[in-house]
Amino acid sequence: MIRAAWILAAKDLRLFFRDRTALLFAFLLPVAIVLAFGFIMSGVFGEQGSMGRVSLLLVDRDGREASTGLTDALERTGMVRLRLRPGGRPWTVEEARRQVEDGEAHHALVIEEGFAEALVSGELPPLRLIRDPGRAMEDRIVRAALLQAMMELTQGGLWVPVMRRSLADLGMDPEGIETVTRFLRGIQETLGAFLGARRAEGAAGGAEEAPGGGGSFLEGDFLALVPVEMEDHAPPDRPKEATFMLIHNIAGMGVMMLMFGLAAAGRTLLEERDQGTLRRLLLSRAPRESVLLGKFFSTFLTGLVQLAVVFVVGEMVFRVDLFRDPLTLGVLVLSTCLAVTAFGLLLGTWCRTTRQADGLGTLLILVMSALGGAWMPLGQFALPPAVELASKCTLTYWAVGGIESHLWNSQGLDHPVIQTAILVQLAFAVAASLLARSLFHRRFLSG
């Protein structure tokens, strides 16, 4: 028994080995996942592993020696990244404002006129976030960040006013503020001194300061010091059970999953094949087209059902109003399944085998939805150049993207985003198909 049991063993290493396409993507699949998810934290969490940096516009319209001197201090926090417009040019108030209620981005610093003078004379900065309120996460990094910035650039001094402030909100009379205003003084002064001793001793013994800017990352009501004010852009209609990370999981493992259900579907022309269902349904009356087309309908109507069933079993269990706008819906719904069925059958074309079939649609689905932000909302990082254009290149970051910023931003057809992820993935379904029918004649129609 088990002579036999190494003749079959050895008899599939041969079948295995033969194939020398499957071969090769038995082998590459797990390079190729490794290197896609070390080329994508790289670039989100930096060489030292820590916080990835959230994007952050500026506006800068004071444009003093003091503004340029915030911006360094939240670049070495280490949290945020800060991005100006093609060229290097600050945005305008009314263009992050755009960009915000667009979704293009979820906040924006706007340094308003007479900055500087405030640090001089010791007042409160004129600072304004314009935000998503939904993008909670990335709030928290934002406001910690240029908490840790103002204090680095005020050398501490920012928390007495931003105590005078508070205590006038409470009530207290002019005369209490500025008998609690010396205590705070006194208290600043002393602390800056034993601050700045420690600092001349660690510098003595070689002590390397700790990456990020030597700060720590403040959480709870710390974050309500920071001295700013909040303009808040969120569409009127969006749900207020749904949260950022739920709209983009719904969009995104949607998604990924209709890839794989449709991969495998375009796969069974290979199947077909090799049981010799094929041939007899090209021998039989029906057109040769018609198989190919047949086909893509079947395909195309199983990805429809597919979507569906996640949109409606989603908005069952959560409640979060998916279907408020469902011609839209309806329309990127209808572009991802087109897509992604061309998709399915282009593979099935291009492959010699079920091997290579499954092999090639399991590296180019898992490289896919890791680049185009279906695991993780990429978008929320400030990306390198490099893993940005690698992300657009992909199917699924316009799938995701088109789904999550109609769900997130309420966007509707009109809307510039949703026709453009509608347009590119159609232009990917014409493409993709054309290239399949011309593969399927050479390959399955000759001879």
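Please read these numbers as outputs of a predicted model, since none were measured by experiment. Just so we're on the same page, rigid core means the largest C-alpha set that superposes within 1.5 Å between forms. Positions refer to the first chain, counted from 1. What changes on going to the form predicted together with its partner chain:
- Here E94 counts as shifted, since its C-alpha moves by at least 2 Å between these two forms after the core is aligned.
- A movement of the C-alpha atom of S67 reaching 2 angstroms or beyond is seen between these two forms when the two forms are aligned on their rigid core.
- For G122, a C-alpha deviation of 2 angstroms or more is recorded between these two forms after rigid-core alignment.
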Second form
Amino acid sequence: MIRAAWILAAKDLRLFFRDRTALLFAFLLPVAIVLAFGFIMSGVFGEQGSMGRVSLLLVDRDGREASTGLTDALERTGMVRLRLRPGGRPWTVEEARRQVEDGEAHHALVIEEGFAEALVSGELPPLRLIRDPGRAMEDRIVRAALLQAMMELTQGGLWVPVMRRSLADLGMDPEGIETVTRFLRGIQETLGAFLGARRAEGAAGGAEEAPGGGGSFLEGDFLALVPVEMEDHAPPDRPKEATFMLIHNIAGMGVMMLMFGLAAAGRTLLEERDQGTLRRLLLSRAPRESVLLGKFFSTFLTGLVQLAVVFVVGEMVFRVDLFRDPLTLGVLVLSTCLAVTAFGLLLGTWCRTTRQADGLGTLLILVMSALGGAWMPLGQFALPPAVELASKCTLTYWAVGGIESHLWNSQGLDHPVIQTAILVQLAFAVAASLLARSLFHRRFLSG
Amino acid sequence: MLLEVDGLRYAYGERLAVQGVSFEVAPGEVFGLLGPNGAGKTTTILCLAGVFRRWEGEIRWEGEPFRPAERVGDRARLGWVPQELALYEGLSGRENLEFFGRLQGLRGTALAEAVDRALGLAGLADRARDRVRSWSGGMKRRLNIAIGDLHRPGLLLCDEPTVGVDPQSRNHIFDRLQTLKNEGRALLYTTHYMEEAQRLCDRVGIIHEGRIIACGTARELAAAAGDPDADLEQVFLHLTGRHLRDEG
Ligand SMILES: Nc1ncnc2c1ncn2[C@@H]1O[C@H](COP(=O)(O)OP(=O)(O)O)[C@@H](O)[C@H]1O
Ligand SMILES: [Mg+2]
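Could I have the structure of this protein in the form predicted together with its partner chain, to go alongside the form predicted alone above?
Let us now look at the entire complex, which starts with that chain.
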């Protein structure tokens, strides 16, 4: 029994290790996925390996030393990466607004005039956050960073003005607020003395001290206390129910599944060769190139139906007005289908066996999906240039990016972001189709 | 002559599979290519059909140069019945015939008539709407032939159409080919079964290791082998010192 099982297993292993294609993909595929993911994750989550840094535009209207104190403290949180304009000059408020509206930036912090004075006088320091609402994950990170940085900057004293504002909002009269404030200041001083003593003790004992220790216990709902005025910018026609992750997943998963679907369609060229029908087609009265063109049509139409189903079902389930600009969505869908069709046919003509097409197809689709941001919304993180470049070299980047920019930022055909995405995809479609055609001639028509 | 093949040569890479094959097919004639497995029958057929384009030698159709791989008009004169089944298993028998008929330029009532006729002749009419996947091997073989003959070509190339077929279907296929013959259609038929060649073919070319080693009617071949009563099996043994069923 066991002996027989071993004989059978040895046969399987022998066959498996002789099949170079199977071998290649059994080992290459996981390695490639691990590498691609490692590459992208190290880009997203940086060196510390804890939390991705969210990119944050900085507008400094106060321009004094206190501002530098805040930006240094923000960088020290490890949660955000401040983005200055190339050349180092700070952004203006107008520029920041435009960047947010265009989807180039998702959050911009404005340090208003009088920030330095407010810090000194113990008033609530004037800060404003220009943001794209609906990007919940980034929003929490930015506000946590801001809270932590402000606590550090004011050595924990921030909560007094925060409390004053909250009490005023609740309707307490100024006299009452002053009483409470005096009381709070007393607590603050006592606490400060106590913490100072602790800190000295710790330093003497060699214990480590986390930076900004005063504010680090504030989490969760305390984020709501971040002393910042919000200025939201969202395209007026984007429904309130739409969240970025929802739109991202519709675009990302839709494109990835499209690639799998059309890779399978392109593979039928090899299936037809194996089952002998391809020769029959080539020997008919039909022009020989029409065989490839026919595959192009059927693959393309399959893709259109597939994406249409994704969007129609997505709309029925989530009701986020995906079809508010059908022309732009239509052109994006067409160009994506053209590009992915060409990809599928290239796979079918490049590979020599169906197994090879399956393996290589899976490999390319998963790697491109990881790098191109079909899974992780890469746009919200500050990526190193090499990672960003690798990302832009994938078809997925442009396919997902185009649909996402349209549905999230409401960019239409007149917007350069959409135009670029369409042009890149069409260029790929043309180049890959021509290559597939020449491979078709070489591999299928000569003999 | 309908078809003349003169010094046909074809190599798969380095390996010469057909090395100087010459024969002729007259109008209305059934010509058999008889030879063991690996003799070069299929390769010869594929050169004629237009699958391969890199052959050497000469092929003429009614005296004119014949280049089926390059010219659609030339390919359309031929029907091809491949040795391996070449069908869409996911389509019904009728759908298969309709599809290939359209590719051959048939449409409308001409297409419908051709399909009905083909289904009737092949004895497949009552299962025509079922997917081919559910058919028996013999039925698939008959459909394979019906597709090749659908556009009623001037010459039908039949590459071992009875391989792996049960005796009943085999008889059916034979009757079908006999009908073609009686209609006066020309047929080029390959087989490694000498009874088939003897029964069906007007003339036979014996092919061995890529060469035609003898050609003529069964009677002529027997006489050439020195025994007027010899059958093709004995002729082959006489010529090669081997049996037909030996692997080539
Ligand atoms: N695709 C191929 N590649 C290389 N050699 C081949 C190929 N097809 C056939 N051959 C070789 O060519 C010779 C003739 O084969 P074939 O024409 O199929 O013979 P037959 O049809 O008479 O059995 C054989 O030796 C066979 O091994
Ligand atoms: Mg053969």
